[in-house]
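Given next, in structure tokens, is a single chain: the form predicted alone.
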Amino acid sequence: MSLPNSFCHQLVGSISQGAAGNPTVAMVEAAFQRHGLNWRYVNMEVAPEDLAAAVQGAWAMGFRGFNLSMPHKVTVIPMLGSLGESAALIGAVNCVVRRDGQFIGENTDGKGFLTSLQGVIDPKGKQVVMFGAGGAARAVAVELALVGTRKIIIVNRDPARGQELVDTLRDKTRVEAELVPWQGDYAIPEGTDVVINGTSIGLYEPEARLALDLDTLKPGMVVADVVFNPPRTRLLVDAEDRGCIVVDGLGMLVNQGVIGVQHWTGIDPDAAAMRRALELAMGV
């Protein structure tokens, strides 16, 4: 008796809670198809209490790796063999790869953003203002610090959470880090090269406004958003109107996928083909 076709594929997956409609499936599978790989990217909804069993099952079934979304990014860590440098500093894993006889946890969130940012500016030696101190902001800040950003100002409404990120940056990297409590419209200080929205403000809400003084955005300043839907958030529209160079969150999502495919397969996938598939899946 022959095996079902699905058993003939190399498998990677996405382990999430509420996985329906994940547009990254189309993006990753577009990379496999573009490069003639007989691989599948399988979307799996897993409850928190079933995560350990899911990881064991992925290993037993020969998965080459998988992505993780919240709330699994932190709780998966004890279930893995080791962590990459960024994942260890960030304290979260969003990409797992089978390597050297074990599952290794990586974090591609910040790396994906960094790749997009480096397309318009080298952050080494620059001053950055970062809104937020949650998972995405933390990942981005760590990657910026590791490539030599001079100073990162964390603007956050929760001082304790913001200070935790600042302390991590100061203790584990060489970057100068500062916390500013977010109260009212924040004025971007002189000497700032890059402004980043690391919060979820604007996600699926095109008119949602980030509380900052738009008059302090200067022509030539780089303004980036981790929000991927809509790709042109109100922040980016307002910044572009003031002569800023803008970086959307869709590029971050694509670059995360590119890095994941590199981890799993060892190839450098076609990022343009992946972005086209993602845009089609999202209807943008």
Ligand code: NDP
Given for the second form:
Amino acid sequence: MSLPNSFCHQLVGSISQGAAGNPTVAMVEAAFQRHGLNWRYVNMEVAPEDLAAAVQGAWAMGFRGFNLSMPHKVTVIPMLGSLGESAALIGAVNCVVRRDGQFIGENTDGKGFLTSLQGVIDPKGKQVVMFGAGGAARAVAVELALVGTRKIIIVNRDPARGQELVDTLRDKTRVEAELVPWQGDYAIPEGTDVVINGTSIGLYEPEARLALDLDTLKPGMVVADVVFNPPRTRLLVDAEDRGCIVVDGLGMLVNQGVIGVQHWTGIDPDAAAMRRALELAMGV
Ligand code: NDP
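Please move on to the form predicted together with this ligand, as the form predicted alone is already shown.
Zooming out: every chain and molecule, the one shown earlier first.
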């Protein structure tokens, strides 16, 4: 490994599979530079069968922590000392922190989303429609439930996967949760405050359309997307045309990075500097 760690004080990593050129490296390192920390954030491509060795290696080499992408977010769990509350509920870890003599697994995806959403609305007591029931949707739905969202309607193509998320929400949190199998253009029900695309529809496809009756998007409704590239997805463009308040997935990605840096370093990093570095690295 050709790391410049002879002069580097601390290491943090990103353990991924097939994520060469990961733009979050530039984002996290921008925070280190901005705050005068001589730290490094390194991207490491690790095959699933090598994950346990990679985690042990990160421990042995004194890493302060690391991020994980799929499929490692789930398979890493038995390799860690303990889990934060939402990581345990979500069943996935995207951020590991060295603390109290162990690696602790956190999930900062949903918290990053929540920070963005709370910039425009307080979800407490609100009704939310969530498209999707995969990893991102689970993370967001659990965090929304934990901060007192009143009702979450999960709209998913695969009903079994949707039901699994609804069961978690009902069994482990106080939110009212309902499943709607996704068939045809979904009409947003009256009384909905927030609509979220938690699916991968739109990722790298600016014209990809969600099966949604756009006439049911009302002015003042908040419409958010977890998709971060392009930041202005077709859903957000259509929603803005109808007078909705939109929240992009790039903010979620920046905010989960901010929370990671807080966990690893104890500082409160400059989110705007991190977003600028990410946009530059992504070319958006
Ligand atoms: P998963 O594979 O776990 O889940 C994908 C979800 O999308 C499933 O609910 C799936 O439905 C649904 N889906 C995909 N294609 C279609 C389609 N054509 N029609 C209907 N439903 C569809 O992926 P993740 O949850 O990990 O990721 C989802 C998105 O979130 C990605 O774009 C990812 O980049 C983004 N993301 C963004 C983050 C951020 O910080 N902004 C952080 C993490 C993820 P079904 O269950 O029926 O298959």
